[in-house]
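A lone chain, given as structure tokens: the form predicted alone.
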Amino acid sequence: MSTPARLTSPHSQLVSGLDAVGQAHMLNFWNALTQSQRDALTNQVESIDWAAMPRLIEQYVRNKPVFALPPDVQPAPYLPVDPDAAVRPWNRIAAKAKGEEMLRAGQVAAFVVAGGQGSRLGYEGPKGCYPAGAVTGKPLFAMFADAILGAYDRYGVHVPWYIMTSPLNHDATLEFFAAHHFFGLPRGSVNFFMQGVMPSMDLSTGKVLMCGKGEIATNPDGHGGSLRALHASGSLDDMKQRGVTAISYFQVDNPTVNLLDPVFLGLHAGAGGPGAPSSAEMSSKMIPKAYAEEKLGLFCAHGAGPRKGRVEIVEYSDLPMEMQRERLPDGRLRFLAGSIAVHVLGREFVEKLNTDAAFELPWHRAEKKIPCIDCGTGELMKPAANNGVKLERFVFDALPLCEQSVVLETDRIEEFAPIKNAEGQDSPQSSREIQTERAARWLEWCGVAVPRGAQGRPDCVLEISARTASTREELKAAGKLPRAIERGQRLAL
């Protein structure tokens, strides 16, 4: 006897699949939806891995994981910014030569995580479109494009650029690039794909929340989800076809990032001499914390257990403050190495993270106030207290899965001027000041006189395009520099 058609309808299949994981309430208002709303909800449902949800709900919602410090946690070893330092010296010339070889051979890709909006800055639009140049007001995307164009000028290769957007800003990002003619980059070398999302869940029941009668409440799956998105979007396959072996990872809010640093790339690849580790699967840059309470994740190492010696980043909120305040005999902080979210990842390592269950990144739980509807009445609820759980992954959780990892110290003035807040630290103003200070240092090193005030700060506003130079040495080689900067001058090079 044939199965009744109603039991094999798409709606019945959805009900059956969701009922099996205790989530059929999401279809309570199916009959009240238009066909387009039904299609949209169906697409949302089918994009989620429901087979994994019962385990995630049990592990992260009904239970609250407790962070455990690595056994006998130690500060992670790192290569000092000075390659001739007494401790862990390394060969900068060899590292740079190897990195330049990789760039010329087309083995490097740039990858920016750009799913955020500029709302916290009072800017409506993708954060990458925010005007960040100290003098020119160039958008962040344009500043990164300059770095890629500069690499072409120096190495004769168009480095492919992969840009992870979010459902919230994907279309606007594409329109922005089209309106600016891809900032002079070949269209075929710029690749866009969207970040994945996770359903938000009720804090007490584990039921998936609905933000409308036909829409699941979702949240981005974290910057760690970027590695899954690389795989799911086909970007990893595209990299493989291009011959890419190393992925330069950075976040969209840092206009001074040296995103194609040949020295860092060479160290990652195993060049650099006796102080540097052999070829790594994932490498990171760090800056020394300015003070113990500075809110930077810390590079730590397992002191015992099966992962002894492996590096991981411990969030500042998870490392006891008394440990963060510990000092060495010379007065420096013992736990000094702060993360700036700049990494190089081996393409094959990222493939392993996506295909081998033993290398799956953990999820992190966040309790939030999530507007949602009552799935009995359809009434919209705006909670006064945390009512939901969001799950996200962090990219740095891949570090302890590495057999080998390089951590390289850098100077925050050189490479860290993030724009996160409207005012104060990590704001547009502080970023402009850092951009100016870096440019002033480079110019002074090249013999250019730069006016400074009573407190030693540049009495001018300066900006050096990454196409002009990404280091002071490149600036000197570029030539055509002024003899002096005038007081109060605004100059972009």
The other form holds:
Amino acid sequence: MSTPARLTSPHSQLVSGLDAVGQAHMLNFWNALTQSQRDALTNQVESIDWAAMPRLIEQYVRNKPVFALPPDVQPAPYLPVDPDAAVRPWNRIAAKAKGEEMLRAGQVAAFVVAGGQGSRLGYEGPKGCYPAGAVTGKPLFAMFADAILGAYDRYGVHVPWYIMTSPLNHDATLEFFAAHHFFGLPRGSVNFFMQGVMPSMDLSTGKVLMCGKGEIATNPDGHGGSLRALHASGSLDDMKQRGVTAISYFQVDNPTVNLLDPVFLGLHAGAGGPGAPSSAEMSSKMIPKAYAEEKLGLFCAHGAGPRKGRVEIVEYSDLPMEMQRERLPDGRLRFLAGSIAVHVLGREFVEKLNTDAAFELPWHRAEKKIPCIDCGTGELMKPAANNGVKLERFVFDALPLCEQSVVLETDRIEEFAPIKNAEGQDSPQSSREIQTERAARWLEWCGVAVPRGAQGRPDCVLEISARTASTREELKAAGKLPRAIERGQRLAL
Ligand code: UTP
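Since we've got the form predicted alone here, give me the form predicted together with ligand UTP too.
Once more the chain from above appears, this time first in line as the rest of the complex follows.
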């Protein structure tokens, strides 16, 4: 790992250092700042790797980097949702048994990335506090805690939970957990750590934006920042001490994620039988894209070159649309496998990345509306159009670094009800509908009559806590189910 070049105080050195990289405007209001504001700004400046910034600004802000597709890009092979399918069959029973054994032995950690800004949803506060339960309005964090409590009921082990926050939402997240008594989890099994930040830059000039006279506008460095932050925070060491080998990674905005899925964990560990890969370093779940233009990252494979055979997720905007529309003879999309951002990371794999001096994930640029001050007048500006660039790293860029990787197909309704936008697709409303549809399917499978409307949609609102069940089989085993659901009923189980 290279040592970042930092600027250090005293003030004169800060000025000349920032001047040398064309960023001295950050100190324009120095004389108007109090001593504590000066100290805070100095700390912020000193935490940035200024040797790297000019290259990043040139490459990602002043220019838009052209994405290079993997050589001879191919669709990545995946294990089908039906383990008895003709192509790549696998052994579900063996995989599940292995995953359950790992859970019972305390070898699994849950890991949620919750450092994002959630700007599309427009919710005040950390997204994990958002009331997402279709019936109960439970916060997302509480829904995940239910899954961890459910695993305790089933496997007799308190799965340690690691929560990545950012400096922008860390305190609020901690306060929320404290106010809710950690949702019934033992305090010692819940671990918080912060990811890093990057300065946000002006879209046209590449100058670092200031959100106040003494404060740099920053953004969290992307969910890919988690790979460094897991190490830097001591979380990887903590996991090692606890005997954790597999890190179950999920995003904070998906209330139906099966976050401790023994089948997936067992496949990752190589117990899927001869049709499945031997143990993997990083594994992923995928859903078949509903239509060619659907905006999901696509599982691809390198068809040639030094990484031949390795998996890589290509963003929907980077794969040419004519390729995304290609169909197989049976009519299915050739590039079918869409990412739902659910992974298992091998603990040793993340350790290996952090001890590799050459390890570096690429940056991705996003244009945003970033409130900032005019560094001439000090006036606060709320831009109506995109004025800034934020740079982020993506966790899935670690996939091509893996020698072995499992991609497992799953059913969209089972595990993907994301809350990204305030309205429309991937919104709280669409998430509630998916939660209800999934619960309806499970109940029907258990023999419960569920009222459905003309278009086949459930005519009721349903929510099944992950503490009650994380699969339809567990729901059946839980018992005490009603014979039928009433039309218009709201039922939480
Ligand atoms: P998104 O890509 O949806 O970004 O994050 P976001 O910042 O939450 O939302 P928008 O784009 O501003 O609307 C996907 C997941 O990655 C986490 C988020 O918290 C979410 O769980 N994430 C994202 C981080 O933990 N850190 C980041 O820097 C970015």
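Keep in mind it's a predicted model, so treat the numbers as computed, not measured. Throughout, rigid core stands for the largest set of C-alpha atoms superposing within 1.5 Å between the two forms. Positions refer to the first chain, counted from 1.
Align on the rigid core first; then say whether the Cα of K64 has moved by at least 2 Å between these two forms. Moves: yes, 2 Å or greater.
Please check if F396 moves between these two forms, taking a CA shift of 2 Å or more relative to the superposed core as movement. F396 C-alpha, core-superposed: shift of less than 2 Å.
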